[in-house]
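Here's a solo chain for you in structure tokens, the form predicted alone.
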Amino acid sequence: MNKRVTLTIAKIEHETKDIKTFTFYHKLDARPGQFIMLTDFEGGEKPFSISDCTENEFSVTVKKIGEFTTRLFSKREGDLMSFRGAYGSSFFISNTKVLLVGGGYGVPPLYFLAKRLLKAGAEVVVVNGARTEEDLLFDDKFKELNIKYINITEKGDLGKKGTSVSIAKKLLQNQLVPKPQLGNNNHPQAGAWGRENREKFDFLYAAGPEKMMKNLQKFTGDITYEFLLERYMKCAIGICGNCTVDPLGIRLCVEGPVLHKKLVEQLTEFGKYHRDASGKRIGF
């Protein structure tokens, strides 16, 4: 939809001392995985993943990182803001037994696609990581969801110190399962770990950082997965070609930023490489 829609900031939540969430009610018809063109009408429009869409109102999470999101800071709630959207690719809906594995700012997709994935009847596991307990992301919704979750930091300050791709590792090398624990939302604490019933997943679905994900790959063998990928997006209609990726030339504001494993897989610049504002490389 190219239409711009400007509306007022409905709700403002603080997740940590550097991240909000901004919600806003419209009907949308967003999928997992897309994202929208936000301006604030003071200069520029900046992409932004939905964390939430349900039927009359969608949410973004925003992490501030410079001039716009600072700008973006200082709002409250009633104040406009306008944008342009829902665009790109979107996660796959599976039913089966899936995995979910987020790092750091990344993580808020991964709840929209998590509830998604619920509604269409998958088994749902999440991997939730960050540096600190203080970073990590969404910890409160995902425990309010009907899955199965792990919380990791690499700091240990929940109780076991490591990364999401540590724990996915594990996971999908069947060596540990989380372990449901009664009365708290099936959400294992740290170090609550069991070896029966080994899971078997049919998909993952990863967003983060991009090392964080390059790093995952290593462990993924023949399980089919999708990747949500980041780059300097201007248009967002595939017009400009600033989030062309080598070598295959596709557009993440089109083709993209949900990629399948045969696109991730021929990717070369995928891990290593982003450019910048005039399309200089600028290494991960």
Second form
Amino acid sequence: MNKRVTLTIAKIEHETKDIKTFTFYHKLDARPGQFIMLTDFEGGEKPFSISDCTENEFSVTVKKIGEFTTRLFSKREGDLMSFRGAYGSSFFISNTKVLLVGGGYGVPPLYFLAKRLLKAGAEVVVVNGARTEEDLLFDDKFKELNIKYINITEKGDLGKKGTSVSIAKKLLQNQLVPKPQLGNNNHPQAGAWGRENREKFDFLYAAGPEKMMKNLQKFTGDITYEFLLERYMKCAIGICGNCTVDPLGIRLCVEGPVLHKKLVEQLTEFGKYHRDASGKRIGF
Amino acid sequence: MYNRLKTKFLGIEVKSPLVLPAGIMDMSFSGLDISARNGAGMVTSKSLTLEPRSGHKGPVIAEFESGLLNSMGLCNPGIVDGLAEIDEFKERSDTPVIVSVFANNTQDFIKITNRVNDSKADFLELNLSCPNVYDEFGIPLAASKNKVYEIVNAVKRDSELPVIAKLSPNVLNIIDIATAAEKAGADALCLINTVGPGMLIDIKMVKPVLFPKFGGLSGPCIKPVALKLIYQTYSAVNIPIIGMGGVTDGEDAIEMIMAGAILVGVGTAVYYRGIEVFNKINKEIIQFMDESGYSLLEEIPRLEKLENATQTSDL
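Let me have the form predicted in complex with its partner chain next, following on from the form predicted alone.
Complete assembly follows, chain above in first position.
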């Protein structure tokens, strides 16, 4: 049994105009990719990925989307909240060379992951993409880590236009093509992704919009990957069936939200549809 | 091995007496399918209503020391989409399926019944006993023998499928209700739905833990209540019973059978023992049969029926 914990909000950080990070002083036994169910008992209990977790505190990063999160945004440090968890599957902690690809609001759990990977001795490359510079999450936090970090926006207000997938594609394809010849400027891998930037990844992790991951999947080749998926969750303990994914019937709150390549590849609904609070199928 | 667990329910053979009850892992065809693949002999859909329902705002479920408290609020994709999920399930599985339906009045039950007639479902279960929509619909229909009689009787006239009435434990006299359903033509009974309702309080925020305040109680703690009500009902009626309430292992399932159940529902145990729970309990039933010298499920004896059961008051 997972005991419910009710405690005060220790810290609130403004990440962007509609995203805040809430930190609680509590020793939470959580692994990267797991989530908690958060409520104020005023109507609404929602799952949030853990964006950071240290010895005595943990954080969740919340986007203002609906009624519950709007109310959450009016809370102040010192206000009480209640949570249960951590629930769900977690990312494999590799100690090799790994690539983390995040998009938009999906990025925060990858920060927690990056920290744990570094601790395990992995060589970490993070690609963080967003619509605009303003929407880019955890930019400063990632820059403080001992990782190779690439940020990119669709608007191009950081210099180049692109998406996390367009960057990841280059990084991943780079390891699949022959070594570019020096001086051969016509080679597709010449230039920005020249010889010294060649990457060879053993593991790929991604979190973000499902369309983004669906797109990223095309460039994964033989590399092993894990994706963090989202579905409408109610019970979070694997009985209500609202978050089962087709056709496997696995529960994203128990067997997920982190799914291994072998499972993702079998999902017919991946990138296509999900189910709403009533269980009705909704296209992405 | 599982040949020994085969049994017949209303003329249909099932590979195991274990049933996935309404409300558990049953929002989608894939949820039904994974339960069947893990050893459930029969599966039940989420209770379907005429229109889709999002259910209550959360928290809708609470874990506590002795079980679960839930008030999902009858969330379901509606009869049309819900039946489509069932049909998709039937395309990939030969496991019999019960479609559970909910309505608040006879007229809506009839409309739903006619929809179900056109589906691939095997049985129609009338959820007369949801304890969690009191604010919206009042006291569950299963609390009134007249209402139970009226609805079962009307549905029976239109239904092309055998009709199962799902009964509530939260009534003064279960036998009155069960016999009313039988007289109205119910082909089988399913009991019990969740107990209570009950509540839990967050003592720091001074708030009910469930946002709907109250919720139905399930889990091991309700088993004795379920056994008693199933036994009383078994003593009073001549139609088969799907028994459920707190069944967590093989021995619990045997108790249900001894109390008079033909099939046994396993719901909250999915939370305790994972989706593999059906196969685990199947094995445990067989283990008990081996130890006790029963070669087939049907050899497991029932308790002697209560004398004068129809005159026995629950009070």
